[in-house]
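One chain comes next, on its own, written as structure tokens: the form predicted on its own.
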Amino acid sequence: MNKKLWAHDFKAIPFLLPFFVAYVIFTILPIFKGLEMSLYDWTLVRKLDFVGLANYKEMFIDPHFWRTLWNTTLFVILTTPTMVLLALGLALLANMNTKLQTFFRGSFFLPSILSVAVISFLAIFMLQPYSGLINTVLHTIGIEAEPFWMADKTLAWVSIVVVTLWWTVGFNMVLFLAGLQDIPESLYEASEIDGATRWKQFRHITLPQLMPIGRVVLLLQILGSYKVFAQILLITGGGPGGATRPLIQYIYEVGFTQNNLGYAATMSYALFFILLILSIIQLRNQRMGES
């Protein structure tokens, strides 16, 4: 019997081997290579001197590292709860049995298939002072002020958060929508017989049933938000005055502009461990919630 199982499993090896080799080359080896780079003075061209933990010591006293880490954390704080609630609300709307159901699902999900370059170009076009779509609409409804969306710190954050929500909420909505469709209809039918209102059904049936997928959405959103980079780089460039510069942009600038890949790798590992700790905490809470 065991020989038959081994023979059956062995047949899958040729199909798994290409992916396994690619995974080792492009994921596992770079992890250890990055750790090696963080211990050296390493440029874009070659490896220089071994510096040990000097890069890590520099990171802890680098004000730019802490500022960009705070900017990234602020982005997570601003987007994560809003994204989860907005995705849930849109999923509830898209799950309604109406003639507009297909329209809702398509329109909510459509922005998520666009590239970050397209999204950023649209944002810049709409947020331009004087000629931008947003300011034109404000003038049309009688607001004479001329907001400079990307030159003011607060308005820049508002712009980035709103653009990110519009661009990425569709994916999270689909996850919640899948969870809604997995809820047995019999639960709602039984609650209606007992006289439960729509709010009570949502509170005592829908929310508890969506908790597992909700935890997944929360974890993915936190991890994704901590890796924010492209839309900020293209829309504000990290400005004004570095107020919106995220950690990954600083890592990019140190590695490819300042030609210091060793220190860039060090900060990358710091971000990696932050995400690892957050993932462990979230998964632990999920197991506690399921037990």
The other form holds:
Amino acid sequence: MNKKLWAHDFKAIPFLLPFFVAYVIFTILPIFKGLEMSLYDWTLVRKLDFVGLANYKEMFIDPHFWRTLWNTTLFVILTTPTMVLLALGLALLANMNTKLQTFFRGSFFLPSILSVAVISFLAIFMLQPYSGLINTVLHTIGIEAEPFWMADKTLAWVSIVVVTLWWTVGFNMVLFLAGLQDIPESLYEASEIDGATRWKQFRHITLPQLMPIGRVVLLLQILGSYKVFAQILLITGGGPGGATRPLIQYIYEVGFTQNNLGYAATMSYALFFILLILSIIQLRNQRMGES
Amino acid sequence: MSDSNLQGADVLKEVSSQKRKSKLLERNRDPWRRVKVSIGVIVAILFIFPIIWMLFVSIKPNGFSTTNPIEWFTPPFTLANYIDIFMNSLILRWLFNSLIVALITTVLTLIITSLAAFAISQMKFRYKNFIFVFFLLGLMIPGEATIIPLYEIVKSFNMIDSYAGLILPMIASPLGVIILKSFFDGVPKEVIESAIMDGCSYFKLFYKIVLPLAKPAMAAIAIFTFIGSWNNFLWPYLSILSENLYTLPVGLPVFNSTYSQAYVQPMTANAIASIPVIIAFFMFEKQIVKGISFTGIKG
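Having displayed the form predicted on its own, please output the structure of the form predicted in complex with its partner chain.
Every chain and every other molecule in the complex is listed next, the one we just looked at coming first.
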């Protein structure tokens, strides 16, 4: 019996090994390596002194850490509800039975497949003062003010949020679209015979039936928004005056500009735990949705 | 007599029910429909307008910059910018890098995830459940938060600033294993059993029978891995130092800032980076949309 099992193990090894090795080295090992790094002074060149929990202490009193963590959280707060509502709205439009259906779906989704470098660049050029598209349009319709989109704290946030919505809403829309298509037609037919209005149908059939997928979209969005980095780096560079700088950018700067990988790894742990908790909630939620 | 009466009544019933149906359809015709379609059209145009604008500006003559939007869409047009950029920048090199990295990442991901998924789905071995749960854990580990130690690990293999460093850390996708495992689980037991009875080896079973049946799942994973790799920013931004090895997302911002005074050249560079994905999008739109609902929900 034992021999037979050994034979089975032996046969399974070549199938499992390539994935197992890559997974352990590049996914699991970094967690432990990060723990080690966070306990040392560690530069880009080499490991220096063991400092115990000093990096963690530093993190708790570092105003930049708290500021950038708050900025990231603010981004989550600003994008999540708008993203879910916009995605739902677009899905309802894209689900209409019209000849334009393909056009709608394609247009709403197309920006999502473009590189972050491209969408950020388009945003910068649309938002430029004096020559940008947005300000030109504003002037044409009689608004004389010259908004400096990247120089004002509030406007910079508005710009980043709008660009992010434009860039990523298509993905969420598709999830809602799949949810809409899963609603049995018979529910609508039955309610029609009972004389329900469109609005009542929406409130009492469409919305409740979309709840499970809505929860998935919501959690995926929170999770995704906490990882924000590239579009902010490329559009505002974290400015004006650090007002939009997210945590990942600060981690990057500490590690690679200030040459302090140990402290960067420590702050990564803070992000790690936030994301881990959100992932666990997300996975539980999904399993609930499936059963 | 009574029979025909009954028939008549049936016919009447039929007619009236049809009338009722068409009445229902009538009411079903949403009075707001036109408004909704119009909103849809406006929003759709807003969504693609910047992309179309980019494509038009990229074919404007060199040095073109005007505040009048109408001029962006009217002649003169030229392809000179494209030639200029292909000749005088590294963009072809970056395109090649992005393509090579995305292709190899996709192929390796497909190979290793499908092999592992096959073993977990169809083979017997010790600690199988433990190993599967161990792989599942990967879903909860956010790559963004472990990127600093990942940098150290890749550095210790001397793979910073190399294709290997760009590709290898990205290929072990737990989501891929989970999707493929559930797909392989659906292969009919009789097919597998009869193949084993015929003395088919596991590898042959995998390669000749299970894999061909899993084409839709493989295609979805392939498309998403490819797009993910093509657009990946953070890791290439950290791990690549020499301009020769930049991928497009890392190279373009450099390009954009060196030309910051002009409109047209960076716009052309961005168009060059986007046109391949836009074409791919129109070719694979259905699979992409299906793939999202497939991988997004079941993930």
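Positions refer to the first chain, counted from 1. Everything numeric here is computed off the predicted structure, so don't read it as measured data. Only the largest set of C-alpha atoms that superpose within 1.5 Å between the two forms is called the rigid core.
Superposed on the core, the two forms barely differ at A270: its CA moves less than 2 Å between the two forms.
In the core-aligned comparison between the two forms, the Cα atom of I280 sits 4.1 Å away from its counterpart.
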